[in-house]
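Next comes just one chain, in structure tokens: the form predicted alone.
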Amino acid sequence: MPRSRIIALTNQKGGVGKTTTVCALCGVFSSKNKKVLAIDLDPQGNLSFSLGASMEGLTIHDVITGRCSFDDAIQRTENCDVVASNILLSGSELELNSAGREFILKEKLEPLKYRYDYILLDTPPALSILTINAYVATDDLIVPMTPEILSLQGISQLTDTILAVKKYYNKALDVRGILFTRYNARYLLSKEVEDMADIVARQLSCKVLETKITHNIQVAEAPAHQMTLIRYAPSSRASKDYVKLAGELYPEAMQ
């Protein structure tokens, strides 16, 4: 049986569509009957409400802090399963402080890795030692970003821990692109945004993915209804752009 592949969502700036491009994969990859987990690692749990897990009980800071297994925490939600979190995890930081402890998520999903397709990690908008623990684990990042400057900063700031960990952490850590959201072709500042973009993803060897994700009214309505865009709107244009984006990075999930 083939192991999950592991996936990542990473950028330092809020608001440029980390939960909503997790939430939106989930709905795509379970639409094609494949196993899929959500984890959330932000305090602010938008990813659990936006999933219809519970905030309640077991969550991602008892896993990561030894207090019970992924097995205790799993929720099954109609979008797919889910490893909620709330603002406990907050204190990771200090809780988190033995040797190693850049391993401890990695260490923690092994007894996953052959029961999902797919495993997807949210991770928060700062550099915390979730974040690194997201980058040791994973198998790909994905990093999403809107056609502005400050976001685009935030992915500068990030560059160097990404090839930190890679070097010494990480080595088969794949980068597999810079995703655009909320995009408008027609403004000019998306196109001056996109040319420093492709600078920045030279540095990180990779590349502007292909797929933009378009600004759609329905991607800030399907978290009101707990479900993932392709169950609340299928036939959005930006429904269409997420699984265009699954077929990009994953053609073998579409099958």
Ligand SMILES: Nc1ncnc2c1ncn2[C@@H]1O[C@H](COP(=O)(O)OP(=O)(O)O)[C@@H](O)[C@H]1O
The other form holds:
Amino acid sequence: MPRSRIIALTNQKGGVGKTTTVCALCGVFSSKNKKVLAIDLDPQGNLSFSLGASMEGLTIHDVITGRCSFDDAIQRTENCDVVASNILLSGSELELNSAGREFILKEKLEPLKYRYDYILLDTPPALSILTINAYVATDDLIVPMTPEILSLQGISQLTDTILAVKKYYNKALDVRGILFTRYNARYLLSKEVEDMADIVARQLSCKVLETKITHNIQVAEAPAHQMTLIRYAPSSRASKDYVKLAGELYPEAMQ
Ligand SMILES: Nc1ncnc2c1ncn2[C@@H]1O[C@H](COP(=O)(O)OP(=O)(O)O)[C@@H](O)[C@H]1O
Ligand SMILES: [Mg+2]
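Form predicted in complex with the named molecule, following the form predicted alone:
Expanding to the full complex; the earlier chain stays at the top.
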């Protein structure tokens, strides 16, 4: 098996579709019989819940603090393999205090790299040490945004952090693009939002992705059923958008 492709979703703003996108892409890749691991790096545990993983047993917190290995923490769900998180992870800012703390996740992932086709990382709404660990460990970064001016505020902090990690810790980090989520084609993107997104994309040497994810009620419903979108509502517009997104970024997965 070739080396896994590691993909992280990031934006220090909450509510922009990070967790939703990780969950949906896990579903799309799994539907193509790819071997998928989802890792929840947000203490809120939304991804763990959405994919039907238990938040009571061993979690990513135990893995990165050295209490157990990834193998011990991996749960097999009907959706894909999952490493869950829970609120204990919020203590990791203090616990990860040794030299090299930025590299812990990368190092722990090493033994898994030939066992999965895709490893997806969900990150917390903060530019914390957990987020940095995700940037260091990942191959690809996708930055979701909602089409409002507000969601673009604070973005310079995000771009500064990404560029610093790329410069000092992970030269191969590939920012794949900015992804508009919760998009409504009936309301064209305002000129201001489009211009701002282009500026951000230029700063990050990436592009605004062609695929935009439609705002669909089924997206919000799927987590309650602990099903990925493609299982819960395969014919919904948003599900088709996520299939298109996977085709735009990972055509090799969709053959
Ligand atoms: N395309 C969409 N259509 C409708 N609701 C969406 C869509 N994408 C995300 N949401 C909803 O928006 C909220 C925030 O999304 P979420 O993925 O949790 O954001 P984040 O992880 O960035 O905080 C959730 O309630 C989710 O169900
Ligand atoms: Mg989230």
